[in-house]
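Shown next as structure tokens: one chain only, the form predicted on its own.
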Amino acid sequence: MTDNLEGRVAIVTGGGRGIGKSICENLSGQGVSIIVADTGGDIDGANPDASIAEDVASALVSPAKAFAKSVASPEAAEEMIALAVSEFGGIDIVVNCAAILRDGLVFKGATEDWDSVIETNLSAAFYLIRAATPVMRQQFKDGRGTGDSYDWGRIVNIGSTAGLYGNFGQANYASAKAGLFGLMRIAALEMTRSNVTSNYVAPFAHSRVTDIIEPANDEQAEYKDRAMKVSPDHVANFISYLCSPAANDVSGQIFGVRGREVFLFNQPRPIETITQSNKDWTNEELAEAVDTNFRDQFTKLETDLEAFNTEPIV
């Protein structure tokens, strides 16, 4: 590891475990003060244990601090930005990998279920960004780190391929997941006069969300016993590459990383259309004109498990 990233703060949410801890480790080493938040608790978000938090965040290189709060709550983000502030000088990366899981059937999912997913693993991600912008506009006008023209902001969102392509059970998961690719495309946006990228990464590691999928068919049987292989710092690696001064003109891209290899998704645009501009369309005219130009170019319905179920390079 170099320093090249000394004198950064980051808080990364989820830091606690898996992929979040990866990245906490490997920002620390590179100079990076940070805030570890993460409740400690189980996958679906119960039995709380803040020494997860404070054993990780103690045994990091670089100064940090453990928030071991739900940071399900706008009160929650304000602290952490308070904290990284007042204890570092200042917040520049903002990760958003904290998620809870409560798998169920669309036709059988718990209205409870749903909310806390969508609470914890969006809507957090969203009152983290809002209330680390103003600062980060804020040191962009003041030059912080470099004197001229601020250029360390950086906000990742920790998503997922279930967002991107769906899979069973897992509505309230993928839901959340699509939002944060939103999230992040508004924050690019938004964000790029204070020349603060924002970006989503799709992981492909050993997590415990790896470990409580239960393969439904052999493919998913396989895909299982591929990503127990993956090391969750590969992620980690490109996570320091977005903070680098190497990409900081990479915002409001889709990655995903599974072991060395780096994936660059599309984004949903328009890539057929008809037009009838005598008339309205009938039934029997849309449905010729639709098997006619679209059908072939249909995205396939699969789920994200079938889609990549080949050998990870490790």
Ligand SMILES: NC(=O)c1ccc[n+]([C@@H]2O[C@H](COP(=O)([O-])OP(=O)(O)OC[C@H]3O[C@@H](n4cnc5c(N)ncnc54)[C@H](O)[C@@H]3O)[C@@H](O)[C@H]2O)c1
The other form holds:
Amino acid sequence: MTDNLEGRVAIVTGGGRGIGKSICENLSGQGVSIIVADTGGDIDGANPDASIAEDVASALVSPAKAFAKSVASPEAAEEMIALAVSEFGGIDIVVNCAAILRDGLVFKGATEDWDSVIETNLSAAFYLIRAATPVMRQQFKDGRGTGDSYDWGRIVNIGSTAGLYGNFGQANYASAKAGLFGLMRIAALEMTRSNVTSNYVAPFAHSRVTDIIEPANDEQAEYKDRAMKVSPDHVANFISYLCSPAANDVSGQIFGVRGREVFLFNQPRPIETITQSNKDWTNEELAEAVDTNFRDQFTKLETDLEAFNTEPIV
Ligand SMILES: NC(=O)c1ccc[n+]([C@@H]2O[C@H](COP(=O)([O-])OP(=O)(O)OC[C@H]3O[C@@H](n4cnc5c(N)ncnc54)[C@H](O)[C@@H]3O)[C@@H](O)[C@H]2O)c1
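Form predicted in complex with this ligand, following the form predicted on its own:
Up next: the whole complex, starting with the chain shown before.
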């Protein structure tokens, strides 16, 4: 544990429960002032309860404020930044962790569910990054704070392996989490000059979301049993590292955290090329070239549950 986050200011969306709450507790333990942004709603976003964010904020050991409105609007993003600046003097760390689930198979998915999940799990992150980055850029120019390495910012996007592998019934959720990857890369590219890093962390942890998994087969039952053993504190610990000066030059990356395992994921790049130099391909030529050069390197069609169905190290 380091003490070099003392005096920093963070906004943690979804900070009222599960992984977000652990992130708040870990950062707060290191002296970070926090806006705990959480509606306190059900997993699908319904039935907000302001006491969830308020209880977390009042129990943190460093200064904290609750923000109980939905983070899924441009106005809320501006309000959160204004609150961080007026209460704590700036904004150094943004953790986009709020998410809802509204699962449904792709041939049945409701438009309303698609819109809500994209708005909460992806657009909200964009709104907050858009509102935070002008302030972060100005802070960098102003040399915010005193002492060493105080001129940096952090954007941490809590993604999901569902957005990288896919999973049955999660068209909206996986699309939002895949979109978050693109957003993370753009923020990393555009904010490097202001010493602001942006990364994507796919967590594995016991939360109310793992509690409600209803296993459809033995493999899923096994996955659930394993997930229930993994504390969200491991994820929070890794986020604190990403926020520390030690990770000043770690940006644009996809990590995964499952208990004591930390994964670095690759990112899509061309891995093989076929070329037809002086005429267009025919279907037959393409079929043969794809079979010969690509097929044995195709990405396996497996879900994230299947890919990570091994015993976690906890
Ligand atoms: N638990 C896992 O294993 C796992 C796996 C993959 C990804 N994730 C991701 O980790 C993050 C945290 O998940 P969790 O498992 O702790 O779930 P959780 O449901 O316990 O926490 C999510 C929090 O976000 C809040 N929230 C939802 N919509 C909001 C909104 N519009 N405004 C403000 N707050 C809102 C909820 O009230 C809730 O407290 C999510 O982004 C989730 O997609 C979790």
